[in-house]
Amino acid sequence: MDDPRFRDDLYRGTACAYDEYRPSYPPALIDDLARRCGASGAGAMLDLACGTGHLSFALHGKFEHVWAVDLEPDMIALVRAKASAAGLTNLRADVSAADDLSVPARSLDLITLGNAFHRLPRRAVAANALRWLRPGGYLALAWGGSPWDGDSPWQRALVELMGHWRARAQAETRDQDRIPPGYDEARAAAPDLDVLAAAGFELVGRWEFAVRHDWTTDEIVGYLRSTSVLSPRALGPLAPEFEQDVRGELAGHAVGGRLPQQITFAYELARRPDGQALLAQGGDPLETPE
């Protein structure tokens, strides 16, 4: 079963609440990446549908070249002036999608995908991955930060509100298809990892890491604007009359004025055989550049 077809412009006005409102990666899982990696200062890396660069940022000083990528301009241009902005010289940011973009076999030493990986077309760019690492050469899909993922009462409650807006916005508005038909179905067949086995990838394994963060009523506001489902262009005019009910149910949960969340970040890694096991497996099968 192929992946269905995410729309191009889902995260279409979402950029700078991106940047401001989705938490950052944890400095524990960055420096854990970069050195099960083997991360020193040197190579290249990819971040793939990079969104507004949280892992290209966190991750540019432990490699010589970093490439963050992403199908919608306006992520890419505040990537762009975020790093003119810091002097940055060894980040490059472009607009391509994930399975449009051309590399140079075996160039790169790491990608990285940021809570991405299960909106793109898997098999495509886990096949492209492949081609594009060096053997022994590494994948990490990164997830977490997401306020509702939890059981505390006002996550509960933001869930509930959640699924009444979506289905509210679905039936009053034309706006109707930003998940396609057969998404759950397709991943639930085909999981992440089973995806980038198939490809070829070593499944290295999962790392996990839990912070503590406490959320403001305007930060949690201030998140759901950065989504693709519940964003003021998803919502259309029913967008401030949303932000109200969510400012209203969760001013009733703060304490003090913050809602405490255990945020689990993650991240999976995977990496491409070595030179010895693809001769071992009947020769590289990755030869051709592209």
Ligand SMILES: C[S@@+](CC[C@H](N)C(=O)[O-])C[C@H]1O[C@@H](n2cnc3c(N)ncnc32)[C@H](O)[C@@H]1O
Given for the second form:
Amino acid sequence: MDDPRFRDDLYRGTACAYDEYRPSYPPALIDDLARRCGASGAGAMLDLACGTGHLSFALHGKFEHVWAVDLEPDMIALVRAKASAAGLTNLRADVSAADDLSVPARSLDLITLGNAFHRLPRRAVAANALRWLRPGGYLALAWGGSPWDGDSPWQRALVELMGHWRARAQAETRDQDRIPPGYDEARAAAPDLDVLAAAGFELVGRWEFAVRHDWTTDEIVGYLRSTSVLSPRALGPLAPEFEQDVRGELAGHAVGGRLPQQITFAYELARRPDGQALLAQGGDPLETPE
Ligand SMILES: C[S@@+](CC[C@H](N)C(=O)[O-])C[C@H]1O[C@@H](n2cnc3c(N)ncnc32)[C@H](O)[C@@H]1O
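Now show me the form predicted in complex with the named molecule; what you just gave was the form predicted on its own.
Whole complex next, starting from this chain.
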């Protein structure tokens, strides 16, 4: 079963909120990932579906070349502006869908996909990624938790309220196809790691990093603006009422203006088998001209 296709414009208008309100991946995760990949300041990485470049900027010092790619032009404009403001000369950013990208074979040491693999045509992207990596190169799926992940009363209240507003948006706006039919079934039938293994990756492991975060109500409203399903564009004229409702609900739960959460970040690491392993399997099946 192929992955159902997500619309291309789901993050339109979210870039500023995304950059400001999505918590960064913890430095411990970044350092651990860089160490396991053997990043030494040389080589090249590709941050695919990069958003505003959380992973690109966190890892830029660990590679000679960093390439950030996203299909949303607003995201790439912001990555370029941030790179320019920081004076980074080794970070290139381009607008492209992940499955349209052209990359020389065996040219990359690391490909990262942060909170994004599930949105892509996974089999095509995994097959391309394997070809783009040098033998022994790595692919990392990074994941960051959302404010509503957890069992606190404020999180349960937020989940209920989000469900109510998503249903209202579906009923009252024309913008109804933000999650394609068959998405849950396709991902359950072929979990991400199975897709990577079937493409020829060796699965290396998964590592989790928990970080305490004390949210303010403003930050949670900002985070919701950065989502594909409850952004101002997704909600249209309902957006102001939605935000007022969120603020009213959370105000009743905040203590000293704060809503605490233990956020779990994680990454899953896969590796393109090196030459020896490929020879043992009867040669390099990827050894074809690009
Ligand atoms: C949840 S954001 C993740 C952003 C970033 N990687 C991070 O870790 O914060 C998902 C991103 O995937 C991008 N995206 C979705 N489908 C894509 C595709 N087919 N090709 C490239 N980018 C895509 C969206 O534009 C959005 O910026």
